[in-house]
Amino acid sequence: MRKPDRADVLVIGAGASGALVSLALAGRGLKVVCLDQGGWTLPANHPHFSRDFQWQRQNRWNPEPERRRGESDYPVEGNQSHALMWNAIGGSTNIFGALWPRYRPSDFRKGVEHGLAPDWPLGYADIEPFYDESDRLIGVSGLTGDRALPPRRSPYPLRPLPMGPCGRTIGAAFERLGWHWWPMPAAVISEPYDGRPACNACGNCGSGCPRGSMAKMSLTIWPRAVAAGTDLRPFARVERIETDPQGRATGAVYIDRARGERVFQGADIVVLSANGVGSPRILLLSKSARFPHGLANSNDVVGRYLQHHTLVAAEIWTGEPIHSHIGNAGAVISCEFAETDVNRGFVNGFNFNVARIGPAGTEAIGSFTNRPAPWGSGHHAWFRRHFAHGFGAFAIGDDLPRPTSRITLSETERDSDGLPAARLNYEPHENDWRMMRFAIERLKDLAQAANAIDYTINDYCDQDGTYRTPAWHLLGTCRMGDDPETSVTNRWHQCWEVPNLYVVDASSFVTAGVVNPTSTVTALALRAARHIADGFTELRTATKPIMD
């Protein structure tokens, strides 16, 4: 087995978290090696340059690995939910929507609020400066002043993206209802920034951004991280994290998929950033005599408390054209129902992400609700009435964490290197069902307020009654906390049982919140990197987690 020179820090996973951790640590002079099982997703790889780009989005560019079956993917067994994963340098930022809202202060204290979920071991004030730092590094466009959030310490780096007639129509509908709304902040640059061109409003955000106008980490952060000295190794599939007799991580064994050989990369500190499915999978694969249930898992918490966000959606069409095929994906955000009001019959709340429907092919196949345009003699009439007239509304709910919703290892499926696949099991809490029933009625209110000529709803269940949530975020499977019995890491992402092992990605989330998680993922990554860099000398030999 080949053994390269030892690193100060080994980062596993080159997505948003891994990119920012690598940049921050290499920038502090540490020797950083980062491994990712995928390669580079080059601009020319994106479907934008093909005539059938929308068909490709449903096939080779599908965000679900089970449908995409890419060369670097691994199977995810279980069909209860979607799993948005892109296994490559930059991770899922190659294909995400780059919506960039922050979590609210109440998202961190559900234990105090209702007790059906625990509090985070940190609060909004602990993360706020790192939110600001992430916004500047990545380039975030937005309008300061949203009263659903605390006042910002600094304005958005870039002015908001154009609302256009689509955004103005949506905003007017919310005004008629008397509901909160605000332009959606996005990691999509509205003007040239950091050598990247401004968004050209092509409308194909669903296939990522080959220009780098969206925050695709392979074009935004990774060039800087490599220039700072990070040794980034693509096509490196991690097989297991190794430990010494004292239970400290010593590095990882990975399969060099380009050379077809196994390699052991040693390191003083290991940072696991492989997403809410991949991180628990690697910990479970790393079982040993000392850790028979998987690494850092003597309390059987690794893989548990999977959250996706509950979600229902509507496609809403107006009588007048609103040019909804032009512009970035996000248009409007509403926190009208984000806070708990027990008079509604449930705890927690949901957020409206209201978005443009997109190009013609996306419209024809049913972008938000999987209701395709009718084929045959009525197709052209339907299309003339609907195309560029519609918008989509997601009601994204804060699902309650459940120990039975979890990631385990498959007993039957293997990846292309023979490693056990991940098995996903997810079931919503009864509270989540009640919340989404309420949300469906509010989507109908929104359609009416928009003077809709047509609308359709996407519910939790398929037509045959089979449950399958359309939500896709992967949260909570290596949760942080203050109690080693009920969490995997402490507030700094440091594993209780393996003090030089950190889990830094959305698997560390305690609750899901009601908004897209990537802004919080990147802020937490920068916070964890600061902790590691500041305490590196002590951490490299620590025998227990650092609590201050």
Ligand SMILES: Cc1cc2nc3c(=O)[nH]c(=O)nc-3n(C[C@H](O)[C@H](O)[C@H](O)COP(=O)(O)OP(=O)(O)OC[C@H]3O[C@@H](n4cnc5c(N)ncnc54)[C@H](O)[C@@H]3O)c2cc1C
The other form holds:
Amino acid sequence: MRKPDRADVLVIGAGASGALVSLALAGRGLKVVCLDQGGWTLPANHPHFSRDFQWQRQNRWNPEPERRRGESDYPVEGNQSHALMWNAIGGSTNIFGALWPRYRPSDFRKGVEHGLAPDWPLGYADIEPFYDESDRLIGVSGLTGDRALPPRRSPYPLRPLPMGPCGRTIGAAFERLGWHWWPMPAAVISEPYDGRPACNACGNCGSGCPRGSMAKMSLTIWPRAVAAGTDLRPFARVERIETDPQGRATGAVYIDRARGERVFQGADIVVLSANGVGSPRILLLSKSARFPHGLANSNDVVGRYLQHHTLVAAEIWTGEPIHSHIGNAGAVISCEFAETDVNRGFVNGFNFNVARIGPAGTEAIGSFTNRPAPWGSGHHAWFRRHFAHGFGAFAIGDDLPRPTSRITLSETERDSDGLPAARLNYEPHENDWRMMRFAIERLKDLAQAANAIDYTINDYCDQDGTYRTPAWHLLGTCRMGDDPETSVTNRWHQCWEVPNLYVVDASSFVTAGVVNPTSTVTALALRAARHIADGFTELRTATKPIMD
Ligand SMILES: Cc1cc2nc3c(=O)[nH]c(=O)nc-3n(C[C@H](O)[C@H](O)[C@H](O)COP(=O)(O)OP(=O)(O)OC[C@H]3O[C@@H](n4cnc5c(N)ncnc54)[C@H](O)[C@@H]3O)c2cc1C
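Based on the form predicted on its own presented above, generate the structure block for the form predicted in complex with the ligand.
Complete assembly follows, chain above in first position.
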């Protein structure tokens, strides 16, 4: 087996978290190697420049790997949620929505609040400086002053994106209800920034952003991380992490998919950043005589407590055109129902992501609520009344962590290199069902307040009652904690059982939080990188986790 020179740090996964970790560590002078199973998603590869750009979103640009079935993907089996992700340099940021709210202090304190989920071993104040640093590196647009999100020490790096008639219509509907709303913070640049052009409001955020105006890490962070010295290797699919007799990670075996050979990359420290499905999959694949249940998994926590936010959604059409086919996807956020109020019959809360619907094809297939435009004689009349008149509202809920919602290895399916696929099981807690039922009623209130001419609601339940939702936030499957019995890592993302192995992505989240996770993913990645760089000399030989 080929064995290239040893690295100081090996990062597995070049998505949002892997990009930030690599940049920060290479910037501190460490020799960093980063492996990703996918290649570069070049600007010209995006469908934006093709006449069938909408059709491509249904197949080769589908956010669901099960439908896309690319060579760089791995199957995620299971009959409940559909895991969404993109496997390439930049990871899922190649196709994400770039909505960028921060977790609020209460998101880290559910144990104290109601006890149905644990507290995080850290709080908002521990992460705050890294949120600011990540916002500056990535380029975030927003309007400072939202009292429902934590106060910011520094203003957003860029002024807010234009509201346009769609944002104003949504805001007016929330005003009528007396509910909180605010322009959605977005990792989409409203002005030229860091050599990248401002958003041109093309409206096709659903297929990523070939301009780099959205924070696609392959165009934002990766050029810098490579310039800082990271040895980034595409088409390098990690098969397993190896350990020595002392139980320390020695590196990883990967399949060089371009050359068709296995390679061992040694490193003093290994950072796993392969997302909430990929990271537990690799740990489970790395079982050995010393770790028979999978690496860092003697307590059987790896893969458990999967959360991906509950989701119910509405598509709401107004009588006047609101140009919702152009502009960035995320228009408005509302945290009106974000905090626990037990009088509603449940704990935790949800936010409304209120979004522009996007181009004609998205409208026609009813992609927000799965109700396609009528086909046949009534189609054109329907389309004239609906196209560019509507907006989508997603109620994204803080689901309770459950040990039975989990990632395991498939017993039957394999990826294109023959490695076992992931299997996903997810079932909402009874509390989550109550929250979703409440949210559906509030979506109806919103439709009424918007003077809707029509609306549809999607509860994501099949006729047999099975909840099948897109799962774009993959959280909690290697959770951090203060107790080695009930968590996989400590508060620095360092595995309790393997002190030179870090899990740095949303797998380490303890609870889902009430808003979109990636600003917290990137902030935590910078924080973990600081910890690794500061303690590097000690970590090279440590046999126990370093706590402070
Ligand atoms: C359609 C969609 C819309 C989204 N919209 C938003 C949004 O608006 N706001 C928000 O906050 N979040 C959003 N998200 C979620 C966001 O994309 C993720 O939170 C973020 O990308 C997670 O970063 P990550 O580094 O953990 O994982 P990823 O970005 O998914 O990267 C993981 C990387 O690991 C690699 N990998 C996995 N296994 C292996 C292996 N065995 N060997 C080598 N490499 C491997 C993969 O190829 C991939 O590149 C969205 C996601 C999707 C899919």
